[in-house]
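Take a look at this single chain in structure tokens; it is the form predicted on its own.
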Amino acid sequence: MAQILAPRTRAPDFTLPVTPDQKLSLQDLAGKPVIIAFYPADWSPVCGDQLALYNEVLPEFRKHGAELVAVSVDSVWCHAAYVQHRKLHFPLLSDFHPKGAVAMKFGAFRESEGVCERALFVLDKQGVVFWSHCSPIAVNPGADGILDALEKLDQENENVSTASRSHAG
């Protein structure tokens, strides 16, 4: 498995296509926690289960103010068909050309197979990796790790907020 970006590392900014004429950059999500789910392929069974689970859990992610994006090396056309077929409510970003360039920056590209690792990142509001995890490619990592990281991030933000209020008084 890849050596993915570790916590306390600034996430590299990127801009990737969501549709043939629409792009999304990490900078567009600044000021919010961001969940980035790298995954191998749209139509694989494990990826389908993983993304369907995230679609179901999306309201929980959003309770923490977090935005979810998923990234694979599939084309925007493949993503468009997949989003429609699975009725997904979050963007699938295409790291198609140059193939895997963004995944490589996150240490989440499987060079030998030309696909993304099954890697998860939770970024804080400043775009710094708060939590990261890489699963074996055949294993659905579920959502528990993401939810735990978001809860810890909320607690950390609350502690910082409480500390700054007490110092201000």
Given for the second form:
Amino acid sequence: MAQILAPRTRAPDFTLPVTPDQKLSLQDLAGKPVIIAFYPADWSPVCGDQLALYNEVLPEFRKHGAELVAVSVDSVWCHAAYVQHRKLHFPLLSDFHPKGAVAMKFGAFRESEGVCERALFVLDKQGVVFWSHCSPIAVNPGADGILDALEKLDQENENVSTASRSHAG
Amino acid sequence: MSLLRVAVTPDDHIQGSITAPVIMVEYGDYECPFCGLAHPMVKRLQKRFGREMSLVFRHFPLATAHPHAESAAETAEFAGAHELFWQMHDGLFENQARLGLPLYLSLAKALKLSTDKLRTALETGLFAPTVRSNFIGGARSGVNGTPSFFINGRRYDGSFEFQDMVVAIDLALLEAKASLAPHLRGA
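Condition change, the form predicted on its own to the form predicted together with the partner chain:
Zooming out: every chain and molecule, the one shown earlier first.
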């Protein structure tokens, strides 16, 4: 497995197409925790389950104010068909050209197969990696790691604001 | 290893005693074909282990992938509110190919439940919060697909073959007995 970006690393900014005429930058999501789910391919059964699961857990992610984006090397047209078919309510980004360039920056590209790793990142509001996890390609990592990370992130923010309040006092 | 984050309580749908040495929790979806296949196997396990294993069922509907999963889960909860959860549960799994309101109404009728009340419960989403709370508890426990089984709180990651599950449950039984045994051994 690739060496993915570790906690406390600043996530590299990127801009990727979401639809044939729409792009999304990491910067657009600044100020919110961001979940980035790299996955090998649209339509493959495990990804199906993983993204279907996140689709259902989405309201929970949003309770923490977090945004979810998923990234694979599939083209925008492929993503469009997949989103429609699976009724996904979060954006799928297309790391199609140059192939896997963004995944590489996160250490989440599988050179041997030319696809993304099944890698998860939770970024804090400042765009720094707070938690990351790489699963074996055929294993759906579930949502528990993400939810735990978001909860810890909330606690840390709470501690920081308490500390700054008491400092101010 | 994933652990069950939401402890089994008397509020759960449980077949068998809450003090049985082994409690198996299943997170399932009535429209999931794998859960449908697992259903008779789970029954065999219950027969095999008798009083030594209790079964808990919790809902984990992947509703956008399975359009009937949520309504089926709410129908089971409706029956559960009238102490007929397991009868409805079996009826739903045994008729998995026909999930939908006509089936729910006919199952309810066969169980002498009010079809009007069931209709209203589904329309108002009366049991939706219960189903959602099961789902979130499952997601927190690392449920990544259905069915997912937890045997005495630990996620079972093996195959859904009867014999493989027997081995895992036997092991949990041994552990449970060993942890209860010290006072018998005078330890």
